[in-house]
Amino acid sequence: MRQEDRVTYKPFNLQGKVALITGGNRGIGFGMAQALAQSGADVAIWGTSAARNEEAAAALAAEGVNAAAWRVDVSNEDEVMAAMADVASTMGRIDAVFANAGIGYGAPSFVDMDTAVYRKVMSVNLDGVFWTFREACRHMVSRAQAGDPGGSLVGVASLAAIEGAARNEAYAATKGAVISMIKSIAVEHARYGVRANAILPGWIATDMTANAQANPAFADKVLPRIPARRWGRPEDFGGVAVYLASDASAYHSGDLFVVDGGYAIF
């Protein structure tokens, strides 16, 4: 067989899936819903601005992929619910979750961070994830009870969950608190085919992150700490993604997969 000839191992290629992204419409989740799109699978992003849900969905289908996008507020319950039976309706099916959407609210100092802070940091990165994924279940059960099993669930968490996040203390809760869900999930699931796992970014230059990125200190005193040397940059997780997504993950579960240039373990 001639190389031009030779196709990508095949339980890559995503044909026929469909993959959901929250928060796709930017950042680490339009770089992964690319990343799917490029391996063939139809994209359903939610964002909550839409001006660039509809860029990034046009986007996504000039890669020959059917595209759409739904404003969702994750914070919202509601607007959750209906907007994932919308995603299975429009689309016909949902076979991987990527629960991207999150906001990184801090404070000076942990006595100086108000309940109002904490409670929406939970809202978005906690509870949204929970709403997101239980939807995500019922839809993923209802299939395989149906005799059409499988599907893959992922949390994008950070390194905040396994390590101190001084002045963070909400948002490391709420990560930390979504791997804990995550596992509990790919126990109580595995028996539909559907498995859970969680993706821990480390410092990735994306909007979240504007501040630190044009902080001369940080510059000298954190970069030099990663052994890459650079930024991670949202393209990093299409390839975890598109595994994630994909057959060849069928029996991977409940497992957290660390994106951040080697900087938690130097």
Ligand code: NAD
Contents of the next structure:
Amino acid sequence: MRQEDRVTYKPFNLQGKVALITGGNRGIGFGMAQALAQSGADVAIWGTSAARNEEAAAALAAEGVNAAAWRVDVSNEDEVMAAMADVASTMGRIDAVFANAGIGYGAPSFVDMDTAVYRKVMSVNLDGVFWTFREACRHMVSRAQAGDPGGSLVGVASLAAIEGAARNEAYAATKGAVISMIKSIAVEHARYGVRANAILPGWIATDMTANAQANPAFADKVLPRIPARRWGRPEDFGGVAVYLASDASAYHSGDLFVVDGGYAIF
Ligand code: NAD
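May I ask for the structure of the form predicted together with the ligand now, the form predicted alone having been displayed?
First the chain shown before, then all remaining chains and molecules of the complex.
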């Protein structure tokens, strides 16, 4: 008997499931989308750049699944509502939603942070997640009421939600709020078979952290404080994404998944 024939536990096979990843055209979102596609899920991605969307969707379709992209600004309620309805009708259903789209900003200090920056980060990182999850829940609740319960909602928060992140007060507030929102959603929607969890990335090498990656002081001071002694990579989020989209996590809700190479406990 070949080794693979002896594997009978296969909950991580996502064939027949549809996953939506906001901000799925690059970075952590694309890392998750790629693993989900490689596990058999059909994938829908949202992003603001049409060119990046098309490139990412083509790479995901090359995994042999149905993959499509929508140009959506998650800080626009109408766009989120229209796109969620369109994904459900085009892809047939939505089983897992990863609210990953997010932005950072460079602020010299809290006292120098202006209101426009505060409003902008709130609109993408918090309003965007609220509308994405509300529309996802509307789909999942009505599907459950029609006799087909189930679903997984995943918010990409940040260690900034639970650790003091200097010069990041607005960003940290959005991520803390996302965690609180997820816990409420988890309790309210368990009766529909829907679970909700948060992922808290540590220091991950993406466009968002380009400045830190290029800063020698960061390499000297922060990298030695990461037990894994390296930056996280988008593909480090594949495993947790597949687990949360799969039936293996059917009884796992309201939890926080810290993916940081051990940074938070060191
Ligand atoms: P990234 O900049 O590489 O990717 C961000 C993605 O979000 C892109 O696909 C972009 O198109 C999309 N996006 C941005 N604004 C959008 C909008 N208004 N509407 C729709 N899509 C939008 O960043 P990343 O590092 O991959 O970040 C992904 C998530 O992880 C974010 O929520 C971020 O806050 C979080 N995070 C990142 C780190 C890190 O170290 N990189 C750490 C903690 C948390």
